[in-house]
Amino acid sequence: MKYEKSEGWLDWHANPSTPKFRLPEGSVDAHCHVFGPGSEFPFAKERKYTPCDASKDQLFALRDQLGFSRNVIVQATCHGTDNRAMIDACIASNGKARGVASVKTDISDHELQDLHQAGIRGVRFNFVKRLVDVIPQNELLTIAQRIAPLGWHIVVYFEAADLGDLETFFSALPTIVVVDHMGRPDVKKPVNGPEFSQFVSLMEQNPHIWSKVTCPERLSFKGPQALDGERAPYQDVAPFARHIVEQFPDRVLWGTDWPHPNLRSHMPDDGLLVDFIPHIAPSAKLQTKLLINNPMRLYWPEKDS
């Protein structure tokens, strides 16, 4: 089937640069996606956007170019709860990719086991109304209770203004909870201001809540500027991410978010995104936790020993 991309859709960067920051061996890109290809894996009828194609082969080529060893592929909302494209990529990776699925409450135990065998280790709950029709919290809690015995975790995506309505629910979930993109803070506000402090407090009070310090290209108002002639993009986001990395070093993850769905202002150079890492994890110890120890513990626990 041939699809027309959503108006204004920006395709992923065709020629990403080679990062100057050399990733430590064994690093994991812990947040990325695949789209279709639509001719093989149709997009969901209920989708809120139609993306470009972004295949597993293109993702794996980027992995190798940037210097990552593994990927965590998060189910894209354009595919709804049809996880086939993501599962196909996990299987084709020969153990180098794990996945985060979207599921319905009526999924069977047998289907959950099949997902586990394919490399799925988590389920994503999306609370961003412009992207999905939000599922009631009682139904999500049912899903969480069913996946907990598998050792899976929950990934949650929400916007900062909605945290007050969600923090009690997040605190009660019976699994590790990983928050996408630091809860999307408004980086024009201070790091120690009430909005971001609410998110920091949530992590302080709940040891089972982790954060991805990802997507500076979504959060930044300054964009990919250089600093003193050096590759130092998205510097208005760096203080927020660095605060989370330094305060919760054992509960943070990082990923490219390739192929960067729904970006309208600019398409980031994935090499520059990698060069953002030492600005938020300045020491080798923090980099190892962020890029290797934490994702391996969560997604490949059998190898993290």
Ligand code: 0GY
The other form holds:
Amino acid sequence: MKYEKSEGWLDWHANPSTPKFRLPEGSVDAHCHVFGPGSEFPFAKERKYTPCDASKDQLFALRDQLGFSRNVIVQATCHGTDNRAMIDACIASNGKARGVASVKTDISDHELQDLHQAGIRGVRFNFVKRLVDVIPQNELLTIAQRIAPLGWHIVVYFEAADLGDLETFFSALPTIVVVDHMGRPDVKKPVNGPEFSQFVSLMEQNPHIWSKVTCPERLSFKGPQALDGERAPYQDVAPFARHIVEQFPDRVLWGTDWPHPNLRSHMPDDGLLVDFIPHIAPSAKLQTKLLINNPMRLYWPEKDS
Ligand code: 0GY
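Okay, that is the form predicted alone; can I get the form predicted in complex with the ligand now?
Below, the chain from earlier opens the complete complex, with every other chain and molecule after it.
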């Protein structure tokens, strides 16, 4: 099937630069997606956008160019609960990719086992209304109870303004809960102001809640420009991410978010995104936890030492 991309859709960066920051050996890109290709893996009827194609081979080429060893591929909303493209990528990776799926309440135990076999280790609950028709919390709780015995976790995506309505639900979930993109803070507000403090308190009070310190390109108002010619992009987002990394070093993950769905103002250079990492995890110890120890514990526990 041939698809027309959504109007204004920006394609992923074709020639990302080589990062100046050398990723430690064994680093995991713990948040990225595949889109189609649409000719092989059709996009969902209920999708809210139509992306460009972004195949597993293109993802794996980026992994190698940037210096990552592994990927965690998160089911993108444009594929709904049809996880085939993501599963195909996990299987083709020869153990170098694991996945996070979107599932319905009526998924059978057998299907869950098949997903596990393919490398899936979590499900995603999405509360962002521009991306999905939000599923009622009682249904999500049923899914949570079904996947908990498999040792999986739940990835949640929401807008900062909705945190108040969701935090009781998140606190009650029976698995590790990983929040996408620090709960999307408004980085024009102070890092120690009431809005971001609400998110920090949620993590303080719930040791099962983790955060991805991802997507500076989505949260930034200043954009990627470097300071003094240095490769120090997205400086308005860095204090938020660094705060989370320093306070919760054992509960943070990092990922590129390639191929960067729904960006309208600019498409990031993925090499420059990697150069954001030392600005939020300034020591080798923090970098090892963020890029290796934490994602390995969650996605490759059998290899975790
Ligand atoms: C992200 C963010 C977005 C989209 C999706 O699955 C998706 O469609 O996750 C977004 O538009 O903010 O994490 O990729």
